[in-house]
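Shown next as structure tokens: one chain only, the form predicted alone.
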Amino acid sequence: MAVRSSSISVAVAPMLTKLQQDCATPLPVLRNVADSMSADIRAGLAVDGGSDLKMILSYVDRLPTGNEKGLFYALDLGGTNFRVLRVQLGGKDERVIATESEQVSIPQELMSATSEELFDFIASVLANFAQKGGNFHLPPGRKGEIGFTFSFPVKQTSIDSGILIKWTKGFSVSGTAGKDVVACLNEAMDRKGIDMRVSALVNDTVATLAGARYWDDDVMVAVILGTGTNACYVERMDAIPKLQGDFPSSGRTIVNLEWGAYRKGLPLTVFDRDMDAASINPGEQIFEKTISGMYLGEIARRALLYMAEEGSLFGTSVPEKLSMPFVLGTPDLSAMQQDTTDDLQTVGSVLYDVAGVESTLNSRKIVLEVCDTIVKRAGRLAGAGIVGILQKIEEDTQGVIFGKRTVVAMDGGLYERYSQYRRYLKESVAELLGPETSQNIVIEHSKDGSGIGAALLAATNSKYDRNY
């Protein structure tokens, strides 16, 4: 039974106001986040464990230039699906001549099998894929070279080696932790008689930067905003105190922030704190829990449940489904925010289909306010994080970032598909940098994402002649 719309407003209005106040991101809050992000980057570059940001060295010191030629492969293992891709590169004139990819689901039983069984399966899929000829030609006497995107915690030791710290995302494969994942894959390929080798081990954010840089030399930063989030950027090696020894001639490398772990100065609500306390990693990944696609729907659900229980937002009864964690997804928020109908029909449909909620027009308007409040905070904080990275580079290289065109390559479904999020992110960057400087900062969706980027890093790190 729905109550009169006017009484909804009276009960819920102060709750909505409190939520909006707790989520507010005025300029001083954004500036504090950007400055603290810069400081954390610096501290993490100085010494391992120096800040919440891990500042992981990628060992990528050669970035794609467009001159790369030949056939290269990419293998992307980041969850329950993995993807194989190959690309025929034709140098500056022809660029990408042909590309082809295939996605394969990893059988459930292999997610808890032995290391050998998992990597043998991956090698078999790669072998079948490589046998399909088409427009792809490997010169005689050359091994196929692979860029391996491996999105699990790894202690990287060189461009083509990395020790698995632990499996995540539902994997519990035995016998891999503490081993070099590249060696595991190379050994599996040997067992299957595949004449290929891994020449670059990268994470998806680093691969995104490489893929974007191939098309545009001004790309300096890459950010992934999807289910999870991360960022990386191009850094001068002499600006990394924890990096010991001789530097390669390029003098630059890509550094992976693992910025989901950032935590300083974030405006948090009781709903954020409760969600964090109930999570599998309480007290960790606070930035990620505030800005990424995995969590925005859940924060909104908790706020709406409170308003339903304490303010009768949806009438006298509270729908049971609304009490289920993660029943409301970020794509649902996006779908509701795209509703332009007079009676907010889409909002009503989503609420009913997803959470069993019967709603009035007035309650739908409040739901939209809640969605907007949470996505506005998320987009604006993500923008502040980006400015924090740009500021850090600018401080060390006066005018190199803010004095000319600089590109931030974006990837991930949240950024790509949620237009309000995108808008709030860009507004935040513009507010922080001011009208003049922000004209030089281009935030654009990456053309090829991480797939082709990994293959390009295999090319730039090829053991064969790179003087095309």
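Just so we're clear, the structure is a prediction, and the values are computed from it rather than from any experiment. Under this definition, the rigid core comprises the largest set of C-alpha atoms superposing within 1.5 Å between the forms. Residue numbers count along the first chain shown, from 1. First, how it differs from the form predicted together with beta-D-glucopyranose.
After superposition on the rigid core, the Cα atom of Tyr214 is displaced by less than 2 Å between the two forms. Core-superposed comparison between the two forms: CA of Asp93 displaced by 2 Å or more. After superposition on the rigid core, displacement of the C-alpha of Asp160 between the two forms amounts to 2 Å or more.
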Contents of the next structure:
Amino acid sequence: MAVRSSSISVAVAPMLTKLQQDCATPLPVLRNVADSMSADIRAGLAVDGGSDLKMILSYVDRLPTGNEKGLFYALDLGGTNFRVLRVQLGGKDERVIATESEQVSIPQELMSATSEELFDFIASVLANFAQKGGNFHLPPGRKGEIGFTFSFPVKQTSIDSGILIKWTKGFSVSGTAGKDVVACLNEAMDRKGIDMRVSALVNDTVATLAGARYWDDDVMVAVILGTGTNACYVERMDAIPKLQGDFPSSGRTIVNLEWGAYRKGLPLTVFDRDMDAASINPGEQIFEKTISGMYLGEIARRALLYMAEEGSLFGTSVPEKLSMPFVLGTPDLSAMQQDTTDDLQTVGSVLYDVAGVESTLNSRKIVLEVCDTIVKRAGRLAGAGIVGILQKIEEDTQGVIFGKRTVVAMDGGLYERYSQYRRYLKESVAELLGPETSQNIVIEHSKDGSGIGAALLAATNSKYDRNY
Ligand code: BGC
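The structure above corresponds to the form predicted alone; please provide the structure of the form predicted together with beta-D-glucopyranose.
Time for the whole complex; same chain goes first.
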């Protein structure tokens, strides 16, 4: 393909500058997001529907202590994969003795199938896994207990039941919204002849917090940055006006923000708006669409397509594949940004393999600028969201967060595998809090905290009196 490299920068430069301006996150923008996040948290705790943040009560008011013992299962449905785990817990001394797990990717068609089809799939993977036995066994007469991590907005009605509010992350399964997802799973398990019970239904953020807290008492917040995004934290029950009735003795509970629905003060571009309008949930999950893994590649693709069409970024013709929604994934952006070769070979091959684009060094540099702009905005806004939560807790009780070690447990593929994203997020937290305060805020990757966390919560909420 003939590429007029000299004319590229002339036409594209102002487009790139405009994109960078529209995505800019200087300190006042970050500060505004952090403050609005705190205010939204407060409004959502006051009354249901009080803000964009649902502030869902998790019913997890006993965190794992380390004394948990026995064999427990965890199911994890939330993004591109479904996972089933078996965890053998050994109490204070032995902790996690062993884990066995299996992971399958969710077939694309199941994401828009019927509720029965989706839950039958889950139950059959579980049945297969349970049949294989493994090295550890339940005592005779004891039912397998499951911690079910279900990573969508659910209105919890108890620790082991909850109604799906809506699907996110590209799922549009029919017949589940408005239903108790544990009942859906129980029915599917009955159909497959599986005799187990769900003892805890949890969001992935809540499972991550529980899993990380098992090892470290200073964990106060958990954040998922993967296909989707969300956060939860440990809140005092008397700071939750919408919570009526008697409080359990712990006096604290985990609250799930569902921060993907946050929307105030975000620097958005025409590409974000177009992507949102074309999505299956227009107008919803705006924070999620700006900062999470499912969308970053697509925002970049839209910006690049525009530059190709209007600025001849890749020469006179526009590669057809570049017009396909979601053809460029966030892992592709990450792969390109790790390129350290002089002629940006990886950028060239990713563009060619994924989008059928032939590129010059000049256009590859612009592609990298576009990726960096989108990822920088995302990482920095995620950091501002975290500071918003910390600020809210500190405002209520001074000294609870700032001035002492506080851990934010992070999980999700985007955080784990995109080094630039991680760096921008941490920079933003440090900028907002200042060098002294931010020194005590430990942002820590909690690898697979959510799997173990769900099993731990199954143990904490076991219907059997005694661990064995
Ligand atoms: C869901 C949350 C979940 C998050 C991360 C969002 O789309 O609404 O419930 O925690 O993704 O998986």
